[in-house]
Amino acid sequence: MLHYFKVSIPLIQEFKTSFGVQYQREAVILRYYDGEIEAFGEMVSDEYPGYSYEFNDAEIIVIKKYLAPILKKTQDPEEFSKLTEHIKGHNMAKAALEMMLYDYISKKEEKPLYKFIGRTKGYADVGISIGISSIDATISTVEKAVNRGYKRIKVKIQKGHDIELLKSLRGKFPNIPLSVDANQDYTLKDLETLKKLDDFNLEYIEQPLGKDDFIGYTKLKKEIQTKICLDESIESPESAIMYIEAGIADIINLKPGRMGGIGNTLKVIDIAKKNSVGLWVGGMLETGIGRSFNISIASLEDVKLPGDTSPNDKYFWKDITMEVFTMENGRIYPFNNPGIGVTIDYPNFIQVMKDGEKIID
């Protein structure tokens, strides 16, 4: 049995990038029960195609249509990905339903999904992502960050929100492991702003032109020194190829919420490796379930960087979750229960919860 459900859990505090403003994680989350085991999944999309052209809306329906039938046929994660390979795009939708299969299926092996995978190290480093603020308050953030023991701190940016915000946390912080988001903001028309970046000692700049800017990059690449992160750039391992094989990306956020799930992401992270690129995990808002897939890959073994999987208090007053991840030197450690190792605070989540429908029997 299938189900599907809308949240809408509100943020602690709203979170500001270069795309617009989010007061509240607007989630879908599929619940899979076959009598005996209940897994789940969580898409990354949003209520609108700002962030990318799938949306909760739209995707329920490739779901419904095209997905779910699919699922009928195995409740295997590897051989549902090579079924549904013939359906173009949709990779936030592919990946609820494959990542919620690997919960299925490591649950059946009575495994955490982490020991599952394989090739852990055991814990993620944590790195934090503060959004657009004025300057006194970004400082006021990252000081408390500092302070808690996260073990990167990075700063969104944007087109007037950049040099003046960099010289004031160098000022405040000159030595803190330090990056920038940029969302894709910018553009070559904007190469004397980004050439400034290198005198700030940054970790990277994260994603400075258009995901598909692949002429830009390899322009852009030779013009800074400062290392690029690429992340709405790398959606699908023949991406990442061209990417790496470009020299343009040095390092990767991994996403795989958006990578159409965790095979996908390990094929990528095998790439990275094999051409010793940086990787991390970076989080789309994601819940308590989200959450708990992430944190599963950015503990494997391959994966060295410190990416944006903040325990759940950063984020929401109340998870839709029982278990809630917490830091402890600026690490996180998965949870030891079989699966993602979460079970659902079912009063608070029916609070939030929108709309939900079964799907299939």
Given for the second form:
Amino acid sequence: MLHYFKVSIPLIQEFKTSFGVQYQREAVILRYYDGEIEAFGEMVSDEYPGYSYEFNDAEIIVIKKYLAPILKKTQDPEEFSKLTEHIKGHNMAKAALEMMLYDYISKKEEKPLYKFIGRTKGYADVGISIGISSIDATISTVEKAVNRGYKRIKVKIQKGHDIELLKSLRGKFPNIPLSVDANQDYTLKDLETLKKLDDFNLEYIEQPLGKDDFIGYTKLKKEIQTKICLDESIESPESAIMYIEAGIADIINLKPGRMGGIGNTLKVIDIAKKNSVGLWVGGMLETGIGRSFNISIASLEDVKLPGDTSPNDKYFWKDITMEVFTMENGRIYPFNNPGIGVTIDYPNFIQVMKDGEKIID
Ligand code: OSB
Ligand code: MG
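Right, the form predicted on its own is done; let's see the coordinates for the form predicted together with ligand OSB.
Next comes the full complex, this chain leading.
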């Protein structure tokens, strides 16, 4: 039996990026139940296509019309991925179901997902992603984050909100591991600004240019010293090969939910490893369900850099899952129950649920 549920969870503080402001996280949760095992997936798309062309209402159609019929044929995640290859794009929709199947099969084998996947460190190092606000407010958020033990501070930037912000931050925190995320806001016309970012000893610049601006990146790479980290550009193993072989991607922000799922993520990790590309796992303001998948991947041996897998109390007053991730000394640990190891807080789930439907009987 397959259900989807759309939930809308208010954020403690709005989350502003160069592509928009979010006041709530609208998540699509997939629930698979075979009479015995209950498995979950979470789609990383949002209400509005600002981060990607994918958005919830469209992807729900893709799931209902094209992906659910394939799920009837196989419950094996690798086979599911193969059978969905002829459907172009929509990797967020594919990932939601593929990851749900990983939860399902690891529960079937009574193993926690991170042990089912293997090659784990048993923990993930955690950084924080800080949305756009005033310079003063950002300084106070960074101060709290540093005190809480986050191992890397990432601040969102956009055109006109970059150099002054970094001058102030470096004035107050000269030595913290700091990075910036532009979410595609710049073009080569902004080359002078992008060059100035070299002055701030950043760990990397995340996604400065458009996701498909391959030519822009090849030119930018020759002009700046700061490492380039790609997020939106890496939608699949194929796009990872393209940006790695061209020498553009120094670092990749892995998001299984953006790259078609765990199988593709493992492929990207292999390609990155062979080419000495740095890796960390990002986030999309997921609920405890999506977060748990991300933390399992972030705990892999080959994922060495601190990621955006902060505990969810940063975003929500109340999550839809019962279990709470805690961070100790900048480390977060995957749960040891089978699968993703979370259970649904149904009273809260019902409160935040907007709609839902049974897709497969
Ligand atoms: O670019 O990494 C991003 C959130 C929504 C959409 C895109 C991004 C983000 C974040 C938040 O940076 C990371 C998190 O979930 O904590
Ligand atoms: Mg990003």
